[in-house]
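Below sits a lone chain in structure tokens, taken as the form predicted alone.
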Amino acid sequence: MSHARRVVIIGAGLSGLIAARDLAFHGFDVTVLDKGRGVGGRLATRRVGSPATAVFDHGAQFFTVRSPEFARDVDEWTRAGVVREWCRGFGDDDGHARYVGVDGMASIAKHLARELDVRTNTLVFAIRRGGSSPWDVVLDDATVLPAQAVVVTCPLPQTYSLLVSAELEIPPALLTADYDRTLALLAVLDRPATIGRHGGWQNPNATFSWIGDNYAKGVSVVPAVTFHASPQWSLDHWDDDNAHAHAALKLAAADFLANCSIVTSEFKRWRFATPTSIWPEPCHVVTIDSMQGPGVIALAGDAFAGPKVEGAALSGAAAAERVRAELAAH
């Protein structure tokens, strides 16, 4: 069986589905794979209670446009009724949209999934030269997927454990690349905060980096609130358990909630939350000879385009047309 036009994608998160969607477009075969257990990646959205659920975004809350390629891609998702501006700042107006989801983050992955093959819950092993094709992709099932390319969008660290047995040069700085911690807190309250203006608040050297008002932002009919613990708070508290953790960030937070209190909360834990440097390149692409053709790896995610939602489609985008020049030159 011929493998020449097969493309194996590991994470649905955002670069990894914009790569499959561009690929796909063009005629390969293209299989995307994640972890979880569901699509989204950074794009998440929890839901919490019954029977009055709350809804978080817990990830990425908001993101901008700047570039023309990333303007086309949300003019579609805002005429599929996918994303919609949420303001614009959350202290004076800067005149840049934030824009959200409309059910919250995780409904962009879903728009974008909806006509591709994706398998969640599905871990990847490793990836190593293959026997019908120039890459296997091997499962923790023992599962193998050959493929001629394959476009790796998760976290370094892990990009770093699933190509030891690739036999790949790879530059040492690009798979040390170190990543800020965050911790969080999802709070469910008695009754709507008020928090900044238009429902965000930002300060990168208090204890919350970051504050949303999910019911202000018009995701959840339930009052709920997202705290993010700063880089620096987080890796101080990176070693208490889960309860002490989640205690001290409610403590933090009851000095944003004077009118209303938390009726049920969750602690959540994010190691590769944000990269602490940015690749020069969009992404980063290798190509071997074999004697099934050439093979491609292509390293991409928001490590390499910027750190925002914005930078990982992006990186997608560019893995995509790399990994069809690369196959096309040869």
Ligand SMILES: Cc1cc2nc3c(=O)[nH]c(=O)nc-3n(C[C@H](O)[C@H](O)[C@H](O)COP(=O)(O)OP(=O)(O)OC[C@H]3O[C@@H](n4cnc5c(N)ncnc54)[C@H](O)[C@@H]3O)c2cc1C
Second form
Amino acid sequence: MSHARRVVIIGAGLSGLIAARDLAFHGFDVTVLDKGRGVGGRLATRRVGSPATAVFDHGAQFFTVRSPEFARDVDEWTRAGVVREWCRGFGDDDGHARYVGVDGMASIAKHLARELDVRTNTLVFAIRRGGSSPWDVVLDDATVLPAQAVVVTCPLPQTYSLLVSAELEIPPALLTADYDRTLALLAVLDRPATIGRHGGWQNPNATFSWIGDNYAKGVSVVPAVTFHASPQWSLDHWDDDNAHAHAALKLAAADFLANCSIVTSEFKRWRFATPTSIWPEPCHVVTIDSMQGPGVIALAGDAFAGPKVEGAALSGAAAAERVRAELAAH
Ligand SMILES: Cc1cc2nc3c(=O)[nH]c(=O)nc-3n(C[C@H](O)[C@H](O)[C@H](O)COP(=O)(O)OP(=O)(O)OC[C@H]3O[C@@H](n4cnc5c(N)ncnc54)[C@H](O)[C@@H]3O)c2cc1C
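To test you: the structure above is the form predicted alone. What is the structure of the form predicted in complex with this ligand?
What follows is the entire complex, opening with the chain shown before.
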């Protein structure tokens, strides 16, 4: 059976979904795989409590737009009612719009995933040379998905482990890239808090580098605040057990909650929150000649085009364009 024009995308975060939409639009047979329960990756929105449900953005909190290419995406999402402007800064207005997902940041991913073949709860175990196609994508239940091209958008240390049996030469510096960690506290409150201007507070040198009021932001009807510990605090406390780190974050959070109390809270860990260095290309592509024709592997994600939402989007778009170009050239 021919698997020409079949592309497997690993990761249903922003980078993978942008790549998937582009390739599906250009007639490729695209399947997106993600180990998570839902789509979005670090565009993560969590609901806590019942019947009154507090809503938290617990990964990315907002995004900015610098490039005309990403501005086109954001215009489309705005017209579709998926994103809106939150504010123009949390201290003095600096003129740059901060955008948010109307129903939380994960709603952007849900919007992109519609009409795509996306399989969640699906852990990719390895990518190896294939028998009936250039690549076999092997799942943890031993299912094999043949593909002519694979776009890998996991954080790079996770990408590395998937490629061990792919027999590829990948620059070592790329595969040893590191990421800052984030320990997070999601706190449901008994009444609205007063957090910074517009509900956002930033300070890279404090215990918390970010505090985001999901109620003031308009994504939660129940008072709900996301606290992100700084990279240094998160590193220092990474090996603490969950109960200890959770208690320490609650204690530190109390300083920001003078007029209200925490009703319930959750503690979260992001091991691969933010890449500490950015690769100088928007994606990295390797093409092989195989008995089954050309095979392409494209590595993409926010470690390539910038450590933020916009970088992830631009990298996904660049990877899709390169996959199309490589396959057209062979
Ligand atoms: C705490 C935090 C706060 C942030 N704040 C902001 C912010 O305010 N503004 C901003 O612009 N950016 C922010 N970011 C960064 C932003 O979220 C990321 O840059 C962007 O979402 C990355 O998208 P991505 O597609 O590259 O990666 P991801 O979203 O990480 O997607 C990768 C996907 O791959 C999947 N995956 C990994 N391994 C496998 C496997 N073996 N099999 C199957 N699936 C796999 C994962 O489940 C994941 O869904 C923040 C990130 C964090 C964590």
